[in-house]
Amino acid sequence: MTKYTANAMLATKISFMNEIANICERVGADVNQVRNGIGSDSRIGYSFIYPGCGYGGSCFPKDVQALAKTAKDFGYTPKILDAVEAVNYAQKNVMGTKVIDYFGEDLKGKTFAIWGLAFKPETDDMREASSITIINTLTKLGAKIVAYDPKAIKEAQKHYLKDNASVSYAHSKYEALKNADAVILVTEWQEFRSPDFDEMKKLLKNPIFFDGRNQFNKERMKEIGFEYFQIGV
């Protein structure tokens, strides 16, 4: 109870600022000023609170849905856990969403620059994770997928993305970007966040960056000329 209860309660507060983050965009404010407010609040803190495109892994969604399966075992409904799982499906299609938003729904000709695969930094782990969701939505509708993370390509390879003939593989992130028509950051790792944007521009077809993990300040990244898209905001 105490390791599921962990995980649930941090799973929780990512669903949950994924969910303020939809109606900032919404209202028309910005999930991340809001998150600043609150974290500087020492009852709530900086911790998990990030907004992004949904948790993956092998411990947070196996644990809420253990969590939740064992108190329906029991004759109880968990309504908060399954508002969670719910949101975190959702909350993985909002990149892909925001893509077919801006080029419509038919991406036959349109090649997207993924950078990140794992579902978080510093492990090749690609259970649970946001960017299956991502591509498997974009090649449906005829895109092309270029792909770089340092770790979890082979994994994707292997065993995610084996069957999906619309993927390729970067050797570096800037490989990734050639005639690209557009960049989606998916996984935080280190040696995103802090680009060579002139080169990014050079590369790219179009100067377009949709930020699955609002990396950077939007209005910098209008100063330098990209189309920036976050979630959020």
Contents of the next structure:
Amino acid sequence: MTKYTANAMLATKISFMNEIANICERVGADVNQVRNGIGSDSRIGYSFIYPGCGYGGSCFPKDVQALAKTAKDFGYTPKILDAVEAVNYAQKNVMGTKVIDYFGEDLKGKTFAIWGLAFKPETDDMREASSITIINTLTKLGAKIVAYDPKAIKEAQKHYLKDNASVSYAHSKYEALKNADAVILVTEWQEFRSPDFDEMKKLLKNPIFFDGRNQFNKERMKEIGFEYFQIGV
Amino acid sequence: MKISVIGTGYVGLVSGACFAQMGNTVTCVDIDEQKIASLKEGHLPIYEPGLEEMVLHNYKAKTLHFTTHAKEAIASSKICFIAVGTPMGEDGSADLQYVLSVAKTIGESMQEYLVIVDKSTVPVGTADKVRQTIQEALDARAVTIEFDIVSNPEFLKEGAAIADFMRPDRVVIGADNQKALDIMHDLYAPFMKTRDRFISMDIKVQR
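Output the structure of the form predicted in complex with its partner chain; the preceding block shows the form predicted alone.
Once more the chain from above appears, this time first in line as the rest of the complex follows.
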């Protein structure tokens, strides 16, 4: 029970913040500033309140659902746990929706660079990764994907994206950008945090950056010359 | 201490390597022959910073062994960790078939007092099922051997698993008797040198 509660609590923090991000986006607030503002409260704290394109991995999705199931088996219908999962499920689609809003429903002839496949940095684990949802959504509409991840490409080829013929893989983050219509950052590996933006602009067909992990400052990105989309802004 | 770890996934491999690193003799067991063969050649099934070096070091030092022979590994250990997967069943519940199949093997293999540790993430009540499964296997052999079941969930984060395991925020142990608790405390004490972060609790409150 302790282990399940720990994971459910962490997943709840993420889904809660993603819900706030979705509200921010609609009312014209910036979730990054909200996060900064609330984290300073010692009762809340900064950990696990980072908005993004959804949690994945082998633990959170499975454990939240298993705890909900146990509760139901013992005659209690969980409300929060089911919502945590529902918010996360929808959150994995947010980046794909932003891309579709920009480029339209027909993505034939479009190529997108994906930065990051693993469900989080420093692992090659792709179980329940948001990258899978985003990539499959875009390729279903005719897009081609060129993906780069420091560690998870083998996993993608072997398992998670092996049946998706519209995906190819690059050897470096810059190679993935060549002639792409936009770049979509899905996993916040350190090597994606200080990219050479000039080089990026040269390689990309258009300087359009969809950031599923809110890694950069929106004003700065505008100055550099990117059309920059993030979560909850 | 002599330890066997059943299952060489994320949790099993990291636990096994870290226990070995701390001076224990560990045997990691998996039924997947190919996985064991490639581990012996130094190929890890997962990427985790620092893990490969730790596994290679301890494998060469013969403090970490890999085998598909669960029986021998269990028979010669004092603590046996169950670290197999608990995938999601169709209805969202945790699928316990791998955990219980290991429990059966343990009952068929153990020779003397053994602490059996549930490290897999399992729902409340699983310790009872594991105990029952082991007891049935012992009964089938017509032997009487004492054993204890302990719950010890793993809180490691992928990507920082080694650091989390070597310096845990806390070690949670669910047990129903002091003997097993003492053995677990001995095992984990070296990981909590600066401050004891050992939290013991009930396995399940009987109603």
